[in-house]
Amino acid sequence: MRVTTETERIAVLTLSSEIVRAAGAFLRDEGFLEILPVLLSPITDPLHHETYAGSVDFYGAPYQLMKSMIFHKQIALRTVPRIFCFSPNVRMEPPERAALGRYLAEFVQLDLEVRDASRDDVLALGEGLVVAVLKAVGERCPDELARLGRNLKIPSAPFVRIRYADAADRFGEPFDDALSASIDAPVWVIDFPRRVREFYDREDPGRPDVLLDMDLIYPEGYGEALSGGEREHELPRILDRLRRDGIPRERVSAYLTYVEKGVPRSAGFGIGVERLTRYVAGLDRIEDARLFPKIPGDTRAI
């Protein structure tokens, strides 16, 4: 649906607020500590897909607007073993992506990371988080769901897992939309090829070029929900990945300084609050999931 009235808008914002509350409550019950977000840094996620640079002159030094707190999450685990953060991200995607209805140039991501965790650990955590949030929304916001005509289904864990290669064989690449449209409950995609992901995603020691990653795909055509996996944490492996992926060391030199001091083994993920709100509310377009949306290529936003 499209939001056309103030009553509908208030209902969507109420759902979004409950999503944030319920997610934070679930993670605190799981022993997580919330940290404050980073907005500017000399390092941020280089990303494997095209985005425009968000450079800022920070007292004469080149800083960047945060695209993802992935490096900061790893470094934070030197101090705290389980952290989460509601992190504002700025990703200036190509304008043509606006037509897809699921991209914002500015969005909030619930980022979390766990020291000494495996992919299986955070898969189970992601399932628990999604189920807990959907249950909380259903119990606390029935009037808002009814106002939006949304019959929210609570999935059962564990969710189905599909290997990237199998999804690509069935649907071609990219396959998120087709896979999402074919399912009626969330599904994990696992075992991504190195060529489609970032250098910090951990390569399976027993399977070269296969990453211990995962994406959660929403049903009903709503696409990707979250992305994450295990992280590279050993300096020689990270330097080798930078070399193989063609990324200059200088681009992430501040991060490498901390890796040299030692960062722990970890796994984690990020889940977009607006995408989750879109799915929960049954919205056609993601800009209806928040006030003051910034759509790729649209400079009229405030």
Given for the second form:
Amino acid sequence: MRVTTETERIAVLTLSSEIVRAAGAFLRDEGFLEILPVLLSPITDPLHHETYAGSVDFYGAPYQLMKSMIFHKQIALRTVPRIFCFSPNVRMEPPERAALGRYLAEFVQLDLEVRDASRDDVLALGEGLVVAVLKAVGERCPDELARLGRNLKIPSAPFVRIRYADAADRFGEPFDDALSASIDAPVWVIDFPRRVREFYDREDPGRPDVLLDMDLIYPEGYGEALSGGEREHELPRILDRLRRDGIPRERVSAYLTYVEKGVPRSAGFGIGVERLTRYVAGLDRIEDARLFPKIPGDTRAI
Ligand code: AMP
Ligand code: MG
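Switch from the form predicted on its own to the form predicted together with adenosine monophosphate and give that structure.
Whole complex next, starting from this chain.
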């Protein structure tokens, strides 16, 4: 549906607020510490797809608006073992992506990272988080869901897992839309090939070019919910990945100085808050999931 009335808008905002509350409560119960977001840094996620860089003149130095806090999460784990953050990201996505209804140029991801965790650990955590949020919304916001005509199903864990190669065989590439439209509960895609992901996703030591990572795909055609995985954390492996992925090490030199000092083994993920709100509320377009949306390419937004 599209949001057209103030009552519908209030219902969506109430759902979004409950999502943020329930997710934070779940993670605190799981022993996580919430850290405050970083907005500007000399280092941010290089991402695997092209976005226009948001650069700021920071006392004469080129700082970037955060595309994700991936490096800061890893560095934060030197201090605390389980962290999460509601992290605003600016990704000036290509304008043609606006038509897909699931991209904003400014969005918030709930970004988390766990020291000494494996992918299986964070898959279970992701399932617990999604189920807890959907249950909380169902219990605490039934009137808002009814106002939006949304009949939200609560999935049960564990969610089905599909290997990337199998999904690609079945649906072709890219397969997110077709896979998402074919399922009625969230599904994990695991084992992405190195060529489609960032250098910090850990390569399986036993299977070259296969990564120990994952995406969660929403049902009903809503597409990707979250991305994450185990991380590369040892300097020689990171340098090797940078070289093989064609990323100049100067681009992440501030991060490498921390890796030299030691960042712990970890796994984690980031889940987009507006995409989760869109799914929970059953919205056609992501710009209806928040106030002040920045649609890629549209410079009228405030
Ligand atoms: P990524 O690690 O790049 O997959 O980002 C983590 C999560 O943030 C994704 O799975 C989405 O839920 C969300 N996300 C990423 N890019 C955008 C965007 N341009 N607009 C809205 N949400 C996004
Ligand atoms: Mg992703």
